[in-house]
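Starting off, we have a lone chain in the form predicted on its own, written out as structure tokens.
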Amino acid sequence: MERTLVLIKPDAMQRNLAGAIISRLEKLGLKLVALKMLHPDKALAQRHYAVHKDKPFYNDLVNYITSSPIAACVFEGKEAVETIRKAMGATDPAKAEKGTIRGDFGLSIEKNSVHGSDSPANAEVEIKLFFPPDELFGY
């Protein structure tokens, strides 16, 4: 089974969509792995995103996504990552379809409440920035 990585990013959680958010997307047949609320540093949030470090809004995304707690997930099913991405919807909300989290609940490009691993690479390295080992449960 493929798994991925869900971040519930400020915007979501301080309008508590959290809940909202995990339901829809178990709602899709995944199976929710791990879960914990944390307040990333600017250490983490620069290793999640220093495949941006070159790009104009790098520093933007470090400084949002640490500017308040947030809400990490593993998501586990077949075709997780794609699963999750056609949910998600695109970046900008002003451009996903209704009924995606981000055409339903994104405010912006950057407050767009949601970030989901863009391949099964990616997904793996990600969720080891969130998650040690012993924090990903099977069942």
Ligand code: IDP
Given for the second form:
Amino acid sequence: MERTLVLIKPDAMQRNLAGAIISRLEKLGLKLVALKMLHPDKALAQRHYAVHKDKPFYNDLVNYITSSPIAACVFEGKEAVETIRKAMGATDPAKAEKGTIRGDFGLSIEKNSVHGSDSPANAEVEIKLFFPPDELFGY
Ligand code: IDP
Ligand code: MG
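Rather than the form predicted on its own that you just supplied, could I have the structure of the form predicted together with the ligand?
Now the complete complex, all chains and molecules, led by this one.
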């Protein structure tokens, strides 16, 4: 079964939106198989966003994602990656459709409330960054 990593980003945590976001994803029929709150350090943020290290927004992005505790989740289900990417909406909340998480909750292209893995292969790598195997549950 496909798995994907979701992060509830600082802007959503600060506005008490973690439960609302997780609830939307559960309602898609996906199963929550891992969940924790953590305050990511710079090293973890840099590894998670390594593909963006040459982008002009990289340093700001690392500072942002380490600015408060976040919630990390793994969801499992059929086409979990694509299903969650659709539910998140476009990266820029101004371009995301209403009814999507970013369209409804996002504040800016950086503070866009949620991260979701963009492919099953990247999901496997990202899940390993945040969760050791014994924190992933089969039930
Ligand atoms: P994604 O989260 O929709 O996959 P990516 O292009 O992978 O989008 O970018 C990762 C994250 O970097 C975004 O979610 C957003 O927080 C931030 N980001 C992307 N593009 C910009 C930008 O142009 N300016 C500032 N931050 C950005
Ligand atoms: Mg991405």
